[in-house]
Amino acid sequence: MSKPPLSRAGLGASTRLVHAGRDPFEQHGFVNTPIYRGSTVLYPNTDDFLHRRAKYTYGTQGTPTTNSLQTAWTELAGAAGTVLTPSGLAAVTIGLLACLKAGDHLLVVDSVYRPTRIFCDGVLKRFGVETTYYDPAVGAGIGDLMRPNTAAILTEAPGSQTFEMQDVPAIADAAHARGACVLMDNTWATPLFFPPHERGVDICIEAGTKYLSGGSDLLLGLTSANARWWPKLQATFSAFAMCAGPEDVFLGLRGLRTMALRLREHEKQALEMARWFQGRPEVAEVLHPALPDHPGHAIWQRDFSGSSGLFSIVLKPASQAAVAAMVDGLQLFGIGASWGGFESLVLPFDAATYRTATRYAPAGPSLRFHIGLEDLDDLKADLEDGFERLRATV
């Protein structure tokens, strides 16, 4: 006798992560949906083919593997639907292309992920979309920047590298009053810590490469939409056939089941390290929105239920050689541009080189950290050695 379908109403996020998007009894009792590879899908007869009477019609339009992750993520994000792309940047671009056309105006937060800025200033400009960058602190004042042809607003909270917070609900209210679509890059928080569609976001973007993976071993993007924007997102995705690889989707599904557990540990580890950095004489500022002295802490506290393992610090004035001596000698912090995996990372950056609407003028050099799952005493000891090298180098 088969079991009745599980009702997930009222279940906690961790429980839903374990059970969403899978039905073992559709897979002969095996717990996980297997990897389906393929392009051609066969139909039983001509009539079914002509009327496309099939759950799966072609490899680019989805498989049981992709459907499993899309279904689970749609439930987690509180969306009407989700599409999977081969990278986080691809998730951004498919979301933007779903709501923009030639002649439109786009507003983008000045602290946005830099590859997104490159796409807007390059491809979108070439196709007749004008982009204006705005101060992350604008809030409801975004309405003053909107034009009759402003079709979309792209938010990201906290900001990439510099961690400014945004009042997303206020921006959404102003945008919707004028008929514009609100997009958000929610990779830092994931839907576990920030439920995007509940906060007014129409199209939400996640780099599954980061916390969904947890292993630094896949490239994957997820773009979800509410009921109003889902048909346009789905149609745009189908037109591009920008589908993710089956192995990466399977790894995403595997990571999904433990994401809540890992995020809680990353949050705890990062907060302790952020407070430790605050006590260091070499550090001028710690950029972490969950710290009470962060300028956007009140917004974070109101809208978010947690924080992840990524934040930045600003050092007191130091030479490039001194920063290099500190960073290059670290044993437990790899120098890498991605994050969200089990390992700790560090990345020097200078946001002043590409900001256009705001000025980034920190007291000294900036470093972005991702705090992994290592023992914190070991991470602190490694950094203490690094700070000693920093002080010793002119």
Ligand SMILES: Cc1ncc(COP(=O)(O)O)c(C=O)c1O
Contents of the next structure:
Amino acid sequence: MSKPPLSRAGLGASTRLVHAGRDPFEQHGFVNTPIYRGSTVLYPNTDDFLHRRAKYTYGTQGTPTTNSLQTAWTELAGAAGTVLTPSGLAAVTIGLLACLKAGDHLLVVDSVYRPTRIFCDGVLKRFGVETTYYDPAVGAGIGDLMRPNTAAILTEAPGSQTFEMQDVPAIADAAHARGACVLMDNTWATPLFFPPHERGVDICIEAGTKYLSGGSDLLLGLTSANARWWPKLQATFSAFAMCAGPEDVFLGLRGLRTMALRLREHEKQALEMARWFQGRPEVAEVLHPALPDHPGHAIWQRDFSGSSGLFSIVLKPASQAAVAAMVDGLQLFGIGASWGGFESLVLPFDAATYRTATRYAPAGPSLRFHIGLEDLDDLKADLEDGFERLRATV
Ligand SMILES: Cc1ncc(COP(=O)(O)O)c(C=O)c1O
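For comparison with the form predicted on its own, would you give the structure of this protein in the form predicted in complex with the ligand?
Starting with the chain above, the whole complex follows.
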């Protein structure tokens, strides 16, 4: 039983998300690729085994379930291939390990996701890779920071917690002129809002834990590469066998089908809340690149086609006790780190404590919000009560 394959030409992103990476007639007509669990793969004879002549060779190297998500993500990201890892951080580390060796120099944006920084300063340093952090506003000036041994540049836009934009195409041009690999953590925008490989990114990272899941119920990473870097990424992944679990991959596939819908809703909700925060007397600044007065807005408008549910605010000067009174009493915002799920979240942060290339000097305490799918009137009422507690506490 089969049908002719669907022609992909001219299909929109939402249509692709629905159809990519699945063939119901390979699954007895069932809509979804099921969960294949397995370590060993049997071969029909010794000759096929000795030459590993099979589509699937061993559990760590892929199953029809992982193949389904890899194929879909490769299509969505405009990549040559994708590997799936057990977390978003593992997707970052496998990407870096694919393009670096002892003696190399690595440039990393100062606003990078903090655990990535810890990996660079710890493991990479131990293996002989030197990391230099750079100002997110560097743009084409990145060329001045490159050394003869600069092998890779890791970008992330907008920056984790602080939301600075980066001129990724300009950085990619400068990097490619000297043969360096450009990596990007694209978790915030996803390929739906920023097509990474089209913009010059060689290796792209997505923490599927966030918007691919949408449910705060799994850990998953996706690392995609263009044709130049795919063989290295694939070989590195294969050597580490850092594979994602079958149930998590299945949940990732389930999330993929509705990701466009959810992301557009998170975008709408977050933008309304960001504008609402701008009108609050307790707020000094809203850090959201889709707002016209954000310093990175022009880059966002040029390179991105949407924004997601995560942004930060800077409060006017307030004591730690006042911020704690505000945040701890919120009923609808959980205090927690991983975002992208259906629920709203808040966390206090101070990027000044770990930055090394730039100074983070906000007017007051900083809070990061993820806006979920709740009714906005309820979220605003919860926050209004929070602001009252903030004002009442010294
Ligand atoms: C931008 C970014 N990249 C990567 C990660 C890592 O994802 P995971 O939690 O799946 O390791 C996170 C997690 O918060 C993140 O915010």
